[in-house]
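Okay, so here's just one chain, in structure tokens, the form predicted alone.
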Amino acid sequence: MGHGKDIKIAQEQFTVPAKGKKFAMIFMAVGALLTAVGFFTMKSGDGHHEATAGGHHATEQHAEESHAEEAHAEESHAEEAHAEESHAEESHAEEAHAEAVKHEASHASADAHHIEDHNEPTEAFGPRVKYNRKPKSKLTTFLTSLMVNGYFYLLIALAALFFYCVQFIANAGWATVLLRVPLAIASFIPYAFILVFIAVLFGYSDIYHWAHYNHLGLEKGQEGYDKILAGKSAFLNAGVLLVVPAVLVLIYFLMGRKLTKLSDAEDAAEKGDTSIFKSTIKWSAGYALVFGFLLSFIAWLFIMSVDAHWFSTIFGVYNFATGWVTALSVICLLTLFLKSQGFLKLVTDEHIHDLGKFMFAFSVFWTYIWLSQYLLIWYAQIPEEMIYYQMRFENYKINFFFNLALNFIFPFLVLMTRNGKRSRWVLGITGSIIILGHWHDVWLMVNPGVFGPGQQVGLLDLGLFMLIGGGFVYVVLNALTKRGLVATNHPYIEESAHHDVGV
């Protein structure tokens, strides 16, 4: 359905307005101030956890953790760990504190329940995990926050490039008038990865407890030997952690560079020449294939291995959903900003409406993946899977439900109406909340596993979010100046200019 009038297709050359530069600089300055205040006022007492349980896997986890305790903590903790390992043979009261006696008695009950009723999803089922807070240095806290924020912006940049590629693969015409926006967002890929790499390079031994375990070099039969971590050692080691993601992101970056060059070449080509368009489809399909299958490796290594005894078969999809809906929100906000500055004249309320529908739909998709992962683990009650949600539900209950409210309840209620998806003010506010909500989502994936209970979002976290966010805005706006905002020679530019959702 068309608009019923002729629309002139004209190139637009973007220059960064003073308002855009000022916003980026203020955002970075405030972020730097909050980061400094947060760093120098924090206490070096964030958590490191010790797991104690009555089941088979949890006993192995406890053995590894208690061995680390012997190297780093006082003798009383080592005695308590020994009580855990021998509780099936000896009296609880002889080796542990009164609190540990009560805790281990509940394990015996849980084990009995496990035998009698294997799959009943009750809280008493399976091993329970006790987390003790241990000191973490300020540097470790800073590097953990740097990894969270760098990874968050990396997901956005990678998913934005995926959005660009999907339009070519699907032969979609509606988004042609705004294709230069996600292409500019993708320019932040190398910067985001460098931040993550720095954090992991200098902090992996403290962020990932499997790194310390590997350093111990324990053999089977030795005290502290962990069957689960030993079985994952071929995958969870410093070489794989540093090399595999670097290679994958380099591939993403090079493919993004190729797609950018094809976009520039299309602008310079003769009108009606579709050879570059066809090449772009091939490269887009290649990126989508590599991105879709290999993003999981980055998520597994950087994020899921923080809780090394835990695993989820859909964790990669969950991370994709987080990055995808956030990228859609960033694309929408950037498009609205360009419109407010007088650019992207071909973008109409119909295009904005479609972006709103995408934000609505994939907020629901994220929730579907979130709920699927949670319900499968809750129902199956597999010990090495339960510990992930036990920590977050019992010790981060406010964050747990706040995460759901920000990322599903609010966008669902606001964007479910047609007017909500067409209002620029509503989309601006909702998009900002979605971005903040999924940043909190990534924070919740990482921090409980690194620090144990009691960690909360602080000034340092918010400061780095703003500091890197300001740099993100600056880089993306400058990327938009390097080519025209309109793909004037794209074969679907006319279709996109006349786009109408029909409702």
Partner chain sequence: MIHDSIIRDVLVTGNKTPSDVTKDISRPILNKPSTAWKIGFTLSLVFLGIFALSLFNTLWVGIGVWNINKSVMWGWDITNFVWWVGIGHAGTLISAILLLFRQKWRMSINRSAEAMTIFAVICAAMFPVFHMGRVWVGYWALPLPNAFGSLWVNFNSPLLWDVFAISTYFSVSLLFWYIGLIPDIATIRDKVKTKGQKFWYNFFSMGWTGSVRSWARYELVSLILAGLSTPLVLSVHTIVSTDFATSVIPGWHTTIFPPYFVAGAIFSGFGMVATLLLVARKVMNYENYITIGHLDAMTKIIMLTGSLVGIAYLTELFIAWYSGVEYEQYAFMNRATGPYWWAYWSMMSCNVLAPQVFWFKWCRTTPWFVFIMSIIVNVGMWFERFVIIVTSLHRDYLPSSWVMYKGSLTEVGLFLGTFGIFFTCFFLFAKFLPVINMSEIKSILKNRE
Contents of the next structure:
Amino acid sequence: MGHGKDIKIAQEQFTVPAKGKKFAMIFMAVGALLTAVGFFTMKSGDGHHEATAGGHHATEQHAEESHAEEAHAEESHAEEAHAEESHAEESHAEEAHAEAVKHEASHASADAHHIEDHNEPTEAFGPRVKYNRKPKSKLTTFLTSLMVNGYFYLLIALAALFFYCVQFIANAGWATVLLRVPLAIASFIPYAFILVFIAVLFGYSDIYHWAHYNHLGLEKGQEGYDKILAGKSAFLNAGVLLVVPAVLVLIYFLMGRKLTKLSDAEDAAEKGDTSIFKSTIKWSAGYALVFGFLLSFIAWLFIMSVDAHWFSTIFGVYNFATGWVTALSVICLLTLFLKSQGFLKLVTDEHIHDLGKFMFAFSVFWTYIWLSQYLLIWYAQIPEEMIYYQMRFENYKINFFFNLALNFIFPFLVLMTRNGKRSRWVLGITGSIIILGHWHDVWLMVNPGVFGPGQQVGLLDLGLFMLIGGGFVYVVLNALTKRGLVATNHPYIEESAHHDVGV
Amino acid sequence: MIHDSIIRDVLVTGNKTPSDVTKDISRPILNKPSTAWKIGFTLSLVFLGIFALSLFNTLWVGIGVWNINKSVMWGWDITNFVWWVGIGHAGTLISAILLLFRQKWRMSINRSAEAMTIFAVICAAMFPVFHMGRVWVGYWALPLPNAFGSLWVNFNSPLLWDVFAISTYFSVSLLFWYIGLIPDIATIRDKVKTKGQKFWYNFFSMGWTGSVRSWARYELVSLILAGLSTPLVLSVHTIVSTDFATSVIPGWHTTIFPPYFVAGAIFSGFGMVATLLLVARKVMNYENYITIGHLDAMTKIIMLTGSLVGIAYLTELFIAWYSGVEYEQYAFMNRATGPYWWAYWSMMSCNVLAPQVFWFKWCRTTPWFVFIMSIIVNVGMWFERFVIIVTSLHRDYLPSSWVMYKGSLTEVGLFLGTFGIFFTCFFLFAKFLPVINMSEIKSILKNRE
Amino acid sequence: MGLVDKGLSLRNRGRLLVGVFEDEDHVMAATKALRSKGTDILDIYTPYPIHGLEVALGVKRSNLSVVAFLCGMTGFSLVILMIWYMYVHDWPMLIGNKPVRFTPSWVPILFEGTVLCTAFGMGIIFFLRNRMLHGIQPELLDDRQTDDRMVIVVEADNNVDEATMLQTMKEAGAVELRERIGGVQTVL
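For comparison with the form predicted alone, provide the form predicted together with its partner chain.
Shown next: the complete complex, the earlier chain at its head.
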């Protein structure tokens, strides 16, 4: 094992191999084609809308809101009455209660169609539940898909940089031989963000229910006034949506730049000079801090606010878990690709094994976070929270279980064995499935909230995923050519080259 | 050949050889107890006496001697339960998660941290058990047929999940700790002189000889147990958090509770490990084994988990506002500015602000300072549980049930008394078992971290 | 192959050659040298785990992870069965409008039960396989083999001649060479 091997640390200069170029090109071409086909074959707005588009919007929305508000008011009246009565006549209160339960139960049995056909909230999950079923134009569908895909790649790039930083903060040596890979992935941060930004800039009043509501400018007491959304308007408004994530990503981007510069400086420095290493640790800690504290804002603004009435405190952590495990898989796939092309000679099965361990562990971690959110919401059955899973469980049942199968069951079973984690084939396939699975996870976080029931992953989504993915590969491979592939002056390079996972 | 980077510090200072390690670490076991040990042990027994008195009062008079006949029915007792369970997390965390992450510095501290886990879980278990009131039918918490007087247990209840989680955690931790102890017990077995000692160490060493094949299996089993214990550690405090979070009490029902409780548990656990080891290192002269480098690493983890807890506090506050649910908004407003504001701000300053001093190297590497900080951390974590339980319960949905709560003398006594249990166990452990994992330390004498 | 690893026992062995070492690098060197000469090493005793020594000795990777997996599956099934029997079949309880069938609220207990069965199942098999039992008398070759000395044991009826074996160990850095017949050791 680690004993007695003599390994020479040598610099490698990376040039984009023909296979890499071809892969990126084909991915982009197929992606573009699928996007175009998807866009033009899409039935605009899923069935029944054209007529109600535009001016009708507002009134429809009005009706919905006011109804909800009324129902809410009624309920609270009933509650008060209930409380008063319960002191006076218990039996009466009980009767009333029983009635209410019956009422609820009858509605609970109503199926999704019933909900869709009548423009009224479902009583079973409380009066405030309503589906935002504004008809969507093709452009909205496109922009939503762009937002989902851009956000997905943004998460990957940010989390990859986080991976880079974690190695420094944790004083870890094993990954030193492949550190240039996550660093290169981080170079995609600005591109991904620009895509999200474009999508949000042009589509925000259609993607975000609250943005549409803000446009109406309703005052308290007016028909259609929504107390909840009005209360959130200090946070959910165009200014915050466009400025806060932009500022945050700018900070992340600049810190990524700084870390890249530091690694270049390290390459140029004398051997044995650890001052750059030390300042890299400091900057890494800084990035981890802003990333950890502020990633939630991006997740809340872009993704959670799609379901504007809904909220969940774990949502930022959930997005982190999704991005993190995807980034690990991307790092693993890229490393395997580089190895297959004869680069990264210092990377051995031991490093690959460790990446596999990480993918396994954080797939389980993702599931843990997923379960924490689902279990608690399911258990407490509070209408305001149930709305999220009600929509996804009732109308997206296949996606709901598909999500768990791809992101938990498959990687869990396959990567459990030692041999699975050491086989390049198995890791390649599992990594791809994890990436697809979490892409679908992000899709599922957004689309039901925007479109209501009846949407499905389409050619457009897949096309954009591939189109941007091709660009991603292209950018990352190019970033790898800018500097040596091996951090030869890194103080831990020696021990990383001799890395041995042990038992 | 060892390839550890030379810029890393050595793990064990003082150029120790394997036989030095055996001598240093088995000294307290082979010799008569020191004065410091005797004083400490006597003091622990005093606290154990307080526990016995308080418990007698509780059982003789009834659960009414606790100040919980009001809407704050969980009071000090569940606060203490969660606090002790939290402390019980660092041990398995250090030996499991740090083993998976191949952090070799864990080897100096994992043994005592695991012991601490086991004792802390015992302390924790006292509270829910006696909180049941009729403790003599406590076995109803087990899945027993209806004929035993209870019904079959309710598998949907987080309290039952707790029964399973805590007992599994306790027994698996005990197994993990014991398997790790066997080679060291064998070492002691081959050193002790008296017949009684020989018998007992021989009994517990299970015939260990140190064959390479045994070691290979031992290492594999340690790894698998670590892999099992890691999700187990997370699950235990997750389940403790669901005791609160599955309910519909504002301030309790929030989805971030599971990971946030886990982070808090690790935070307080490391606080307690630091407290104990700083004393042990001084009293038992283990400065070469528990080095400044260990303090540095531990305090970094304290800072990290403190910050994670801080993120959770701020997220809760923000989402309470964002949710637009007036009950949530009130609950958090009441925490920060209501009658228990002092508890909330103690929690905030001890858990979130105070650990930020560990950004500075001096603070991480000065033993007396770390000692004070470690106590602050544990005070802060106690307040966290107090805030969660008391401030959420003392304001009911019905304003007529609004009350103020403070622990009764018996509750305070029980809490202080658990320190008696904890330290009595710990002193006995330090007398009869090696406080540092000798065999692991011997394998890393030349390594650096 | 029985459950207990019989190779761990020194009972009923013929003449044994024992080499005592005080440095892990020397043991490693001796092991490699002996094996390269075709000697079958009976066992090596070390006070602490030495990485790579089991590989040098040619010990096969233990199957305890498979055991753990099987125990885990058994535990998982048993807990499902338990909850189903008690909660669905025998005496369903309707509390808080939770359905009487598999729900997410089964997950915590399922997980705990699985972990419990895995850990203890594997632990017990580990003890048995390692020939470990409370109160069993250890067969020690050196009273410092759990302290700081490493011991290589070779059976004398090997296909390599005795003098070469002893010479190899001596060259690798053995501090003492002994022979052991019927439990009695004499220094060579």
